[in-house]
Partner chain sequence: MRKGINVLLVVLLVLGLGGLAFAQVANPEWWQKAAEPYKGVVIKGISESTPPSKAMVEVAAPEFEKLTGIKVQFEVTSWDEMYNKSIQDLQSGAGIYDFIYVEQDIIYAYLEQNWLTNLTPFIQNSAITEPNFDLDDFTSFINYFKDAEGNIFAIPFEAFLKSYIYRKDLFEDPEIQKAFKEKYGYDLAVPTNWDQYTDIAKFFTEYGKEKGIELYGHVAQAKTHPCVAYEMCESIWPAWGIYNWGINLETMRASVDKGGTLNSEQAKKAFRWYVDMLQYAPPGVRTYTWDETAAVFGAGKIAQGLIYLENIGWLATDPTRSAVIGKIGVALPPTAPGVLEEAKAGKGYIGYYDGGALGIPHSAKNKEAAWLFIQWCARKEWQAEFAKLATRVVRKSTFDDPLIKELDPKMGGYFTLLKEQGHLFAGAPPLPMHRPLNEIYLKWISKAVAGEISPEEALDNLAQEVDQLMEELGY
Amino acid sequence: MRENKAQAWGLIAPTLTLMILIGVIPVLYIIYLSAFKYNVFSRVGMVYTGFNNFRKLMFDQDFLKSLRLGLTFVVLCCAIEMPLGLLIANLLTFEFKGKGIFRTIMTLPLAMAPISIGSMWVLLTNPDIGPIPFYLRKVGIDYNIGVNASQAFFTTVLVDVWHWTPFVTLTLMAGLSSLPKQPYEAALVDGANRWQTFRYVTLPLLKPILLTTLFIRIMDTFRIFDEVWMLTSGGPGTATRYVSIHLVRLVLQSMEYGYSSAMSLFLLYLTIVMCWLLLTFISSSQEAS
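Chain shown above in sequence, structure on its own - the form predicted in complex with its partner chain:
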């Protein structure tokens, strides 16, 4: 028995070591750094400030704005991607001509690197040569994401929806195909129409998968970086300076390591809280079903 235990520990030791090296130690180092005022270019070196960085965070208007923007972005993207993905997934349960081609084209954005997506949209939205501003101008809309803050914001939402709705669709398609047949047969016997079947059979059965997909999308949109960095770099002004962009500018450009560490920890905490809330919700809904 003891020998088995030792063998088990021996087998998981490499994984544990790796986790400690790449997961635990960096987090501990960030916790340590967050207690200091530390900039690489500082003459005074590292100065211990206790919880001062966290206090500063709560009153930092730039950070709070970027957090607000980031959360608005998350809510908007998820509110569009989830119903849209569900709609497409449902439509793809029907047989129609060209279904295979449609499904392939639809999933193409998923195969592209986020940085390429950003570059592609830079060209599409370029006010001088881009087709989107060109056609919008023809219908009287002056579209310029270098100038108009709202347009820039909604363009980043559009890019995210374009990029990630296929992911939602694919996940939900997999979910739909794994649902049991009996409830549908029962609904048919009871004389339920398509909408009633969807509302009272499909949706409740799909709920855990829907919530899991939503959970993944919330995490992903909250830390969006590459596409927005390429497309607007956080601009115009601070219109699309989401929290991840704000953080990168602080760390890589300003080299404010102490304050950035405190910010990272706060964001980690926020993410954990969001995960916990969602997981609790998913578990309770599973129990109820």
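Same protein, different form: I have the form predicted in complex with its partner chain, so give me the form predicted alone.
Just this one chain is shown here; partners and other molecules are left out.
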């Protein structure tokens, strides 16, 4: 028995060591830094300020604005991606000519790195050589995300929807294929039409998978960085300065590591709270079903 336990600990020891090195120690160091005013180029060095960085965070209008902008981005992206992904997943349950080619093309964005996605959309939206501004000018729309804040914001939403809707579609397709057949047979016997079957059979059965997918997308969208950084770098002005962009710009420009650490911890706390709320909702819905 003791030999088995020793063998088990020996097997998980590398994983535990790795988790401590890349997970626990950095978080502990950030918690430590958040209690100091610390600029690496300052001769003063580290000055202990206690919870002052967190108090400052609550009154930082730039941070609060980026947080509101980031949450708006999350709500918009998820509100588009979830219904669109569900619609495409349902359509792909039917057989039609070219289904395999369509499914392959649809999943291509998932195979691309986020930094490549941003670079590609830089070319697509360039006002001088990009096809999107070229065709929009033909219908009288002057499109330039370098100067128009609304166009820049909605373009970042479009990029995220284009990149991640295939993920939602594939997840829901897997969910649809795993649903039991008996409720559908009972609905057919009762004379339910296609919409009634979808509304009263498919959606309730698919609810845990829908919520889990939404949970993943909220976390991913909230921390979006690469695509937006490549496309707009947070501009024009602060139009696309989501909270992750704001944090990186703060570190690069002001080198305030203590304040930036406090901001990171607050974002981590916010993410954990959102995840906890959604997981609680998922658990309660599973128990109810």
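It should be emphasised that the depicted structure is a prediction, and the values quoted were computed from it without experimental measurement. Residue numbers count along the first chain shown, from 1. Each form is matched to the other, and the largest set of C-alpha atoms that superpose within 1.5 Å is called the rigid core.
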- Query: Using the core for the fit, does the CA position of Thr15 change by 2 Å or more between these two forms?
  - Reply: yes
